[in-house]
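Take a look at this one chain, the form predicted on its own, written out in structure tokens.
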Amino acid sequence: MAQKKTALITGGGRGIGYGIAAALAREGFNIAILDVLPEETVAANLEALRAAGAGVLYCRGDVTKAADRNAALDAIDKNFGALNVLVNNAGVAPKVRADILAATEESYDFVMGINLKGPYFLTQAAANRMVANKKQDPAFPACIVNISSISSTVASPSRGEYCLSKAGVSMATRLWATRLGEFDIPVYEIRPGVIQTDMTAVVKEKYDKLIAEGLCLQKRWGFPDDIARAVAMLARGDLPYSTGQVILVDGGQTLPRL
């Protein structure tokens, strides 16, 4: 019997990250989660993953801290043998939406640290372990999935630091795809549109109206499961010859129209 593959999802305790974890649990993966939330606050979600048949490892930690990133990877190796799929999902919006003429350095550092710096160096650490496993066994299955945002290309001057962080994630995808190509480790980017989560709850009324007026070609909010289905496809290996590619999950919002 083939050994179960293992996926690490950052920010997997709730929201889009939990949707991804649930989808991969249904696909037969062991699930590791790196999240800042106290484990007891997401206990029901973790139990649901176990009920789906997944081995579950919860690593409480901060993606911006090297010690927490390395501790999670060490725990995965110890508990599951190796990491096959890294999903860089953890992300934050600015605590206060502020015009770029007035935004603070503190907000910039907060957003960029979690959305870009942390995932960049987690990818570095995970990729080195994946490369080592590939050298031992060229058939070792491995891939990396970055969750960005349409804000990587759509300008929102009231949250410039968020847009910059997601544009950085897009370039990071290209960089890692280029570097890891020789090892046959594909790297992908999923670019969500307006997704119904805790992060967007504060602007729900605004986007309800915009969606009704035609913001998206498909006149509904996106849901975490829409993102999760795309990640599951990539984690299964359904697009093995498409490294570096972007998958838009935005209901047609960013399609140029006249």
Ligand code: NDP
Given for the second form:
Amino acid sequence: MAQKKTALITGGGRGIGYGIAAALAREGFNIAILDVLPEETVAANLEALRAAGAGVLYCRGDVTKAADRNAALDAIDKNFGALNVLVNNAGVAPKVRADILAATEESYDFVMGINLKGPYFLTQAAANRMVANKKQDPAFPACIVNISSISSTVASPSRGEYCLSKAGVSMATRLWATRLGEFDIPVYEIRPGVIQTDMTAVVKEKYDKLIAEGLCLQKRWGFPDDIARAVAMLARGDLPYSTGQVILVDGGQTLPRL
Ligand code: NDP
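Can I get the form predicted in complex with this ligand as well, since the one above is the form predicted on its own?
The complete assembly is shown below, putting the previous chain first.
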């Protein structure tokens, strides 16, 4: 029997990341999660992943800390043999939405550290391990998926640091796709629109109204499962010759219209 493949999902304890973990568990993956939340608070979610048949490894840690990133990768190698799919999902919005004429350096560093710097160096560490495995066995299945946002191209001056971080994630996708192409390790970007999670709970009423008024072509919120199904397609290997591609999951929100 073929060995189970393993996926690492950052921020997989809840929200979109958990949706991705659940979809990949249903696809037959072992699931590793790197998330700052205490394990007790996500215990029910982890149990559901196990009930779906997945081997589950929860690594409580911070994606901005090199020691936590490396500990998660070591634990994956030890428990599951190797990492096949990295999903860079963990991300934060600014704690306070502030006009870029007034926003603080503290908020900039907080958002950029988690959304851009942490995933960049996690990708570096994971990619080096994937390359080593590919050199041993060219058929070793491996890919990387970045969860960006439509904010990588849509300017919101009340959260400039978030937009900058996501624009950086889009460039990181292109950089890693370019560097890892020779090893046949595809790197993709999923670009979500407005998705119903705790992150958007604070602006739910605002977006309920905007969606009803036609913000998106498809008149509904996106759900974590919309993102998860796109990731599952990539993790399964259904888009093998499309490295560097961006997949919009935004209900048509950013389609140019007249
Ligand atoms: P949530 O806030 O619901 O979940 C994010 C998860 O990541 C949480 O479990 C969070 O823990 C964890 N996390 C936060 N900081 C770190 C860290 N330093 N290290 C490890 N884990 C961390 O967010 P969403 O599920 O809504 O968002 C997931 C991704 O999708 C993000 O990258 C976001 O930018 C992106 N996205 C979301 C959209 C939306 O509309 N919801 C739209 C477009 C993109 P804790 O709860 O403790 O902070």
